[in-house]
Amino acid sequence: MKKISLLFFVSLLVFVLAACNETTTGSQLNNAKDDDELYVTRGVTNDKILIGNISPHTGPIAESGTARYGTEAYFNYINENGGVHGRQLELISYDDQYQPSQTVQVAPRLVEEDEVFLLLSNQGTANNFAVKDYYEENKVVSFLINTGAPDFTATKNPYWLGTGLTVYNIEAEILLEYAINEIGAKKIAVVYQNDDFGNVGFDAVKKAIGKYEGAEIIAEVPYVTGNEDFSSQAVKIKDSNPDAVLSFSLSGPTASLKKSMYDLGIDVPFLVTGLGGNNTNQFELAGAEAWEGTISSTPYFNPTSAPDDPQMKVYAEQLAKDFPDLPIDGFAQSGWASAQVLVEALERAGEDLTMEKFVEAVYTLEDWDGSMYASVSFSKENHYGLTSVYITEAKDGKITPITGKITYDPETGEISSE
């Protein structure tokens, strides 16, 4: 009887050890919290890599949460073609309704229960701030988060690698430089959403405008989230008689503002961030005539402007197959683009995947143009990831690029064009 029990115990021990070798477990998670270990490897088995995401599936801005469908579509495409070093990619996404209080509740599920490898495209500035300390304490890497707030990337924090949007202050400086040097504007009216998103862009313009002789901000035009009537903002812009208007606003408010400006006969160059302008749906929301001529920045081409591009064809075909009701130039495109960068880094990290090897692989991405993004650059000293954009113009129902790649150097503040 004792021999049988001993044999059973030895067999059980062998089974447990084999299982532990197959995947990173909760016990390893606890052991990995030692101070001498910077990263933790979770969510990797012999045949699977688990990727986490938190975004609004429901609520007032649920549309922006559809970026996750672009990620899922790209994962499906990769999985159908053999995966990454033989491993299938799986996305686990939870709904936080864009409420930081909900983000705090679902984040531990991804880390402690699902044990995902990393977090991809988690949405919202306030939402990411709400769980920032928790992620860092548990050594969780957040990759290409879906916010352009500079706080996460400027500090070179080892757990925050890049944003899936152009960082707001970088985008603001590029738009300002274009308005002054290419359009010839001197008198600038600035519209901004009065929160962490809009204030970053507005503050960047206030700091940078002194570099341009004779240029000045002649009108500061704030609005608050939830505004539907922009007639008063339009009147303030008209009264200031600007050479150009810079708007740091989201898509819905931007469309309402542009329509109000059109109704008042304001006919000056209107420049807006990619979040507010890089979407053909704006032609319908603002009115085709009102939206015509709007200038926007974007880290990737709109699909309507490059339908014959091989990458766009793959994207459009896969999205139509997996999510036929989604527009190809909606938020899904950002999810697809971020997933492309993730997969490239995973490929470079090699078959024996650890978080340390993944981060080292991310740092080898220098001016990489193999994704939809204009280019992607990382290093130990550069955690921005995206510092290049195109300038586009709304024309005849399409979003058409009117410049080559424009790149901002975060170390020097210099802007260069191709």
The other form holds:
Amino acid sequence: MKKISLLFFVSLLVFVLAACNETTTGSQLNNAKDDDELYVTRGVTNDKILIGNISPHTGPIAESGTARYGTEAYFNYINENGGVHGRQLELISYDDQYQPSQTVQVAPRLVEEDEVFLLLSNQGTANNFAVKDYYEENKVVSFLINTGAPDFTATKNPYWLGTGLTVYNIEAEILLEYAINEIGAKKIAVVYQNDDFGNVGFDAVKKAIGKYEGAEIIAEVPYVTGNEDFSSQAVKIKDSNPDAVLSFSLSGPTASLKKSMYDLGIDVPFLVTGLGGNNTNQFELAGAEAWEGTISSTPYFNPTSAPDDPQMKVYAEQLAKDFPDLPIDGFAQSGWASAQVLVEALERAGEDLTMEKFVEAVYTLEDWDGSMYASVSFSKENHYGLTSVYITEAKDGKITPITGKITYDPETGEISSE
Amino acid sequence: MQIIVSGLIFGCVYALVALGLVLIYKTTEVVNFAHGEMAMFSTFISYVLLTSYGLSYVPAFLLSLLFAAFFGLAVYFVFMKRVQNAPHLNQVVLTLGLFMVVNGVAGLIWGYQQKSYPTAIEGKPFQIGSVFISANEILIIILTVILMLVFFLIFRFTKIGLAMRAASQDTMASELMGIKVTTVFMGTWIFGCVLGGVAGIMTAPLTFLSPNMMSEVLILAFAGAVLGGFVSLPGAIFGGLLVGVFENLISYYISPEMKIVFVFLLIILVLYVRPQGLFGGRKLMKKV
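Give me the form predicted in complex with the partner chain now, not the form predicted on its own.
In what comes next, the whole complex appears, and the chain from above leads the way.
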């Protein structure tokens, strides 16, 4: 009995000591940084700027992690041409396999060991959520994160600047508007991936559809990730007999769904979010005939539709040189485009680079069209970055824009097209 | 109707995978978790033969099955033979390890981007009554039934089959009776992997080719095999088909999120009523 109480006492002591220890290190960390400053500057030397990135290099969606190669290619291009104000750009990218538990492990390495200037294009909604508090406590800025979840940018949080994808609810409203006003659809079937990604789009449609007289959602067709067989979804769509199908789905499932629909002879306008549609590999997957006519949206031109564009040429050449195996219209393009915006902001921030100056420079981007993105806008009040898209159509193996720039105003919810 | 027919086709894929699982389990008493991944690997080999070497479908199909046979052989000699006498749990854990290794290696070699895979018979689906079906889907059904019958007959009526059954019941006694257990096990792994290869090649056009294409298929095939009792080849086929149809019905009438839940509920129910599975039958272990 004595032994047990002693053991208990010792363990209690250890626990108390451990708790004390934690609080002291915590406060030390806070003291080390200036508490009154909103931002801290790390990772900048006279000849180098370190940029961090966390994305899946392996695992089920490793393909989307290839965006980092696009960023690296653009950094190489800039470095070969003298860098930014004489500084070379260096990307440090870690693998989190798209698992938030892994993100939590690698994030401190980037922040505390490598001490990067900022985080660029970090991927995944859940992954970014997992380390949100950690970043904010350590005053780390995340720039153009690769998710379309509105949670990070809608709150005008000083540490979260922009997304590398069009925010899902904005894109959903633009696609819905197009389906109703341009295609003339009234009865709409909505397909969505039943998770944070698909639900944001679906909820936005449910909310916005009231604005259009006579329009209604006649079928709600969910699926879950990992689903391989889309025949029951296709039958459901067929039975509801819609004027148009609106789909919030990723590329693999979208291709399976479109193929199943095609096999059942369903021939109605099919609109899908850019993540599921803006990729010519879909012609391969779904079958060229099945994919033909699919409507999607994109924040930038697909390289196959604008091969003569001088910017696109630079991109295609550099990518072919650095990563010859990568398809030019895959995820690498988004990595390249995000890097373009980063470099522009770094240029504007001037020679004497601090995080404060960088953020100020980001706020000066207003309807900036110098990158691949249709337009980039930031201000203290607008942290979205990307609010403009083109609507595209899949035609003859290419994905071609069929509208001018369509812009969503996050303040008023109005959609204007050019 | 369409729901049931589509379910049957996916059910055939599950059945083909389940067949390989059951075959290996029946003889070696090891549940091969790497089965799906090994099938995926063989499918990738056939894809390389089709695209990089420009072979036509049939030679690519046969060559990749030959590869699958060697793959099974290699896995048996390099890994499984060494732990043959270890507890079954150890062997099963080894197959789990193989699952991860094969998946990772395939990802490194071929990347994670999904690729389209040609069907055996091209052609648009045609309509029978209210049901759409393609020639390739009919082929999958026929192939599944033939393979099941062939293996069933081998097991039941040939000496090899007898040796396989004997080796599974008591390794030492079979050895003493003059059965070369190593050869029998080797044969089982080879056949199992070839079956897996066939299943992979049939799955790839439906799910698209990628290192992760078999993960959901394997789980549902496993469910099908358990439903069928895990030792019966017709049971594996029946279980696979049942799972395919059932999940499609659930997906349509209730919701797609619930389908796996209901499939496993069904298994619990069946195992509650018939602990030996639907076709587990009278296979009683006689240990002296």
